[in-house]
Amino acid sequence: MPLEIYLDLISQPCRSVYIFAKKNNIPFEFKKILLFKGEQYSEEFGKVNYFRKVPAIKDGDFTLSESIAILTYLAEKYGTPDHWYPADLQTRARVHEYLSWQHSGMRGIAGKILWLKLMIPKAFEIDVPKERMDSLLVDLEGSLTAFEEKFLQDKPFIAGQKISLADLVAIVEIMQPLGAGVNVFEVRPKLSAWKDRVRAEIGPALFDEAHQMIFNAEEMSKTIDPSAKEIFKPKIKKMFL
């Protein structure tokens, strides 16, 4: 049975898994789960991921959730080039250091920009208090500064001279605000140069393909089914407001 990967590329973790699998020529069947149609709540998908979130994989009878677990599983199983998930103990520790920090330090902040600035007010017609948005943008600046000063420093990539899973997980999160018109690279030349290196290593065509839904996020926000909006509104208010 072929490896099945369940994805919606509007999701940052889904993009990291998609890019990694495609870049490393890992054969898989793309199982699209449309989050804004509520397909993650189907009984069938619940058998793949108890938590009903993407990404998730099904490898024969083995199922796995959580993007970091999936990325490391794929790296180990398919013997991808060492730079992605280095064998050297200290270099791998640098990768894990970023992957551990990013859950709250980057993902918990950058990922909310698209929601609070675009999806919640425009797609779900819920007012977002200005002070909430302003506070989040201040937090984002703090996270980006920490990324540059602590994790990137003067290196080409987070773990040193070569791209790793840390850079891949970082770039998909840091790209997310662009969907809401917040260009985090515009006034940060170091961050912008790093992004260009990551894009070049991934390959511009694959990088742009994976992020196409982010570039079209505003148009996509207009296509959400009205009945789905009513289902999601209470969840969104609880998560973001």
Given for the second form:
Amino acid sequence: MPLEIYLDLISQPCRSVYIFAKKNNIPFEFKKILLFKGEQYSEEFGKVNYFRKVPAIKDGDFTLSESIAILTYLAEKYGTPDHWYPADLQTRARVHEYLSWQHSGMRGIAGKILWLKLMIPKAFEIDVPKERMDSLLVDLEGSLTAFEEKFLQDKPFIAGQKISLADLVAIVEIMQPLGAGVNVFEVRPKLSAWKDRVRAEIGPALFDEAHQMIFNAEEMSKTIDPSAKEIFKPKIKKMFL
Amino acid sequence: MAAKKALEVYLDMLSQPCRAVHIFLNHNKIPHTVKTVALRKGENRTAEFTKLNPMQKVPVMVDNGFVLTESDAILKYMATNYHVPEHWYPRQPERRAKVDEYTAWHHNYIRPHAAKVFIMEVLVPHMTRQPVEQPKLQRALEQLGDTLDKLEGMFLKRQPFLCGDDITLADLLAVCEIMQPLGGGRDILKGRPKLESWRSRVKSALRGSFDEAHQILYQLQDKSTSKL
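Go ahead and give the structure of the form predicted in complex with its partner chain, now that the form predicted on its own is out.
Up next: the whole complex, starting with the chain shown before.
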């Protein structure tokens, strides 16, 4: 039975898993889960992932959630080139260090921008207080500065000379605010140069294909089921506001 | 030649991830030097410490000049670099993936939700000299309750430890977070027998190193329960 990967490409961690699998020619069945249609609540998907989140994988009888775990699992299982998840202990530790920090340091902040600036007010018609948005944008600046100064420094990639899972996990989060018109690269030439390097390593066609979704976010928000909207509204209020 | 303790760790024992690192080192008898960084005294904001870690956080590990932050990364590094029993961080891909799955999930659930209760009940009132904000605390407790339901439902379904039959880094990280609200006199596992059994198993597996690491927290617990 082939590897099944459950994905919705609007989700940043789904993009990192998708890019990694495609880039490394890992054979898999793309199981689309449309979050805005509530497909994560199906009985079938509940058996794959108890938490009902994407990405998730099913490899024979083995199921796994959390993109970080999925990426390292795929790297080991499919023997991908060493630079993605280096065997050298200290280089690997640098990758782990970023993958750990990024949950709250990057994803927790950059990941909210598209929601608070676009999806929540436009698709769900819930008001977002200006102070909340302003404060989030300040936090974003802090995250990006920490990223540049602590994790990137003067190296071409986070772990050193070569691209790794850390850069992949970073890029999908750092790209996300662009879907809401927040150009994180505008006044950050170092960050922009890193993004170009990552895009070149991944391959421009694959990179652009995977990121298409975020540029269609506004369009997509208009297609959300009205009944789904009502189900999501209280969850969204709880999560973001 | 004198034994050179090339491994240094910068810790504050009131910090949950610091305790996890401390327990791991002592339980596995890994030679090391502990450098205390008292967060409540601002010792993480000194020029010297900031040079070591610009994020001004603990724990920090320095191994012969190699500086590493983030407890997950530190524990995974130590589990691989030193001769510790394999169960801590199994090598087999599926078993290792389960530990990685927990340590990722932990960041967004157990760590923030358990810490929030301690911060609201102990740290904030201590710093502001104001009473606990009850509505906020209630919401935090509800959120923690949901998270503990998930912990039990997903990770302890048919197994004694979070990732299988043996203790792993996952149990170590989780238990230190779960202990934290005790500093305010609150046992968040009260009324949750499955989780209480798990905690007992973890404590047994860790023996003396568990209580040693939690001394400061127990003292805080005594202080707060004596106020009642």
